[in-house]
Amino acid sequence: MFMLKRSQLTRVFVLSLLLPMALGSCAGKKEAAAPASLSVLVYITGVTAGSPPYEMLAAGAEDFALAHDNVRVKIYEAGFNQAEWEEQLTSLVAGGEYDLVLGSNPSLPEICARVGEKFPGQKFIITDAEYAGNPQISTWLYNQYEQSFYLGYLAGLITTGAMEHANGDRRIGFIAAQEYPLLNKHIIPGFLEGARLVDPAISLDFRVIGNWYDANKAAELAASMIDAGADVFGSIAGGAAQGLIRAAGEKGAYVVFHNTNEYASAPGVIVGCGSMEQKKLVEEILAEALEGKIQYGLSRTVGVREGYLDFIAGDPGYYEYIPADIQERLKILMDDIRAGRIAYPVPPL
């Protein structure tokens, strides 16, 4: 019969106690190292095609999902009828399928707040919006006053300069799809303020289409504004902006564009473009969400100094059509903004 000595028995007893603890410790480390999963509903308030912010929103989420096996993304286009958005979103989140809803629209936080009351566990992340104090919602606001300011400054340099279609009237134009607080309180005032930094006598002709898709109406508005003396335009109009660009090309006027590089779509007509790093911001937000680092209830403002807005100067659509003296004056302004030498408060929404 095989027998163990007392010392051997003691070692066996100790090992029998330690082994489950060691195995449990290894198992715990393995579970802690396993990354969490993330299910994201990208809620497009409109349609993706033709809207650079929505295209970047969707691309950022999809690229992030492609790089992470444990992230699932669904893109949902809600269409242009804002009256339907709340009911649609309620239906989409009712099943608890999504860890978070990701959107980009200044009017979306209020809708999400109402939907969130019905589903207290649902989280919402919204860019291009400002909303604080709700523990289910986190927002990032692009400083569109700032972007409109330097685009308006370029418009002011053009309308007071010697370019072919500058008519001497010192009158600029802006066409919007619809009115909303961010447009009325940040974008339009910033555009006019930037232009008047060049010449306080510059006036603004502001018109509203009524929707985000009627390019023909946008063209009609632009044509009448050009006839009334406007020679440089800004626009926040989604797909309808194609009508403005067409009219400007036909009648002789210039367009500066928010958020994305559109020089190649109308060389010599689109002569200035701002940039919005929506895709970059979305990927960074989703990385924080995956790691559980999002702080809900807060709103953050990002702009040029933070690296999420800028002006696109290194494109032939800009430097081949804009005179060197105007380029130099805009460069000085942009350098001052980047360095913080131009300080102004962001108007409240």
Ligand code: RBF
Second form
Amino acid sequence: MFMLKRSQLTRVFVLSLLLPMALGSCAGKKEAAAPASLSVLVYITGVTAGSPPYEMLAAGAEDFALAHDNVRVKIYEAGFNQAEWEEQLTSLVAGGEYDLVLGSNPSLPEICARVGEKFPGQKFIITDAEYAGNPQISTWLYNQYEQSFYLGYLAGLITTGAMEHANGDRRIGFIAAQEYPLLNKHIIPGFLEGARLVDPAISLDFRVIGNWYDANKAAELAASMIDAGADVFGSIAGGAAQGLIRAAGEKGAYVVFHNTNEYASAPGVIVGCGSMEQKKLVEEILAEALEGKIQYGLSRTVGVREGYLDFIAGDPGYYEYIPADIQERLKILMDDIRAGRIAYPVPPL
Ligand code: RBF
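Same protein, different form: I have the form predicted alone, so give me the form predicted in complex with this ligand.
Full complex below, order starting with the chain above.
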């Protein structure tokens, strides 16, 4: 073992302080240093089970933590009382325990902005949302106009087609848990415009449950909509969508499903499913965070062309129930979107 004199020690100490500063300035200011570890609060705005976007968010974060010893993830379910979310989040981050809050909900950035004012060091990353200009918040928006458009196109092909339950009324349905800007400006217009690409005479029966869990209410709404002529449904309703699926199965109607492969849960009823690569995106985001490369203050939009949304055609729940001519027409639309020959950019929120 060798010893250093006091003067040498001081020099080593000063050098050890200056060297990283010098290196840091050479590297430029753009990239923050990669953190040695990452502690993440996954803030689920509702409950995980039954809501595919949240299931994929939690799974992505948990798998990332399993693969990285220096990453810790805490999953917190905020529940359905939206009035409590801001206060809950405030007390969760108050201890400064988490480097990062990760969530997936279009209403979250505004809550995070208010919480962040009290804790200026706290960072927030939110998917399924658009919010730019806040140096504590980074967002990724899925192009849900686009996914709703091609699911609506399929609904239009079914309602005007010759499948068993298509009734000739040219009426499609949509059941939502609640109204919010992304639903009213992206999802509903995309669904209806996609259907009207097939036939401009198609009408939409749109109804709202009032919460994200009441499957019985969803079933009642669906039953009365089927009685009024709707024969194909879309929905954004979390766990409550199970009621729609039940009613459609009992009374004879079809469902197209956003974000996840649900074919096997109701063969012949759920006849078209979109996909959303939320798990992949979450793992990519956490990898960037661990490298210190997240750019805060920015929002990006991802869709089919970027590889984060698509339609699931390679499943028997689709190709064994949907007539070949409908499959062919949907394939042409999807190929055009995938190749960038046509694009459906998000309308302003
Ligand atoms: N989606 C779900 O699947 N389950 C939910 O419990 C849920 N709660 C939401 C609460 C609010 C206030 C908002 C604005 C959206 C909610 N969403 C929920 C919708 C979700 O974030 C997303 O927009 C849709 O699932 C479409 O991808």
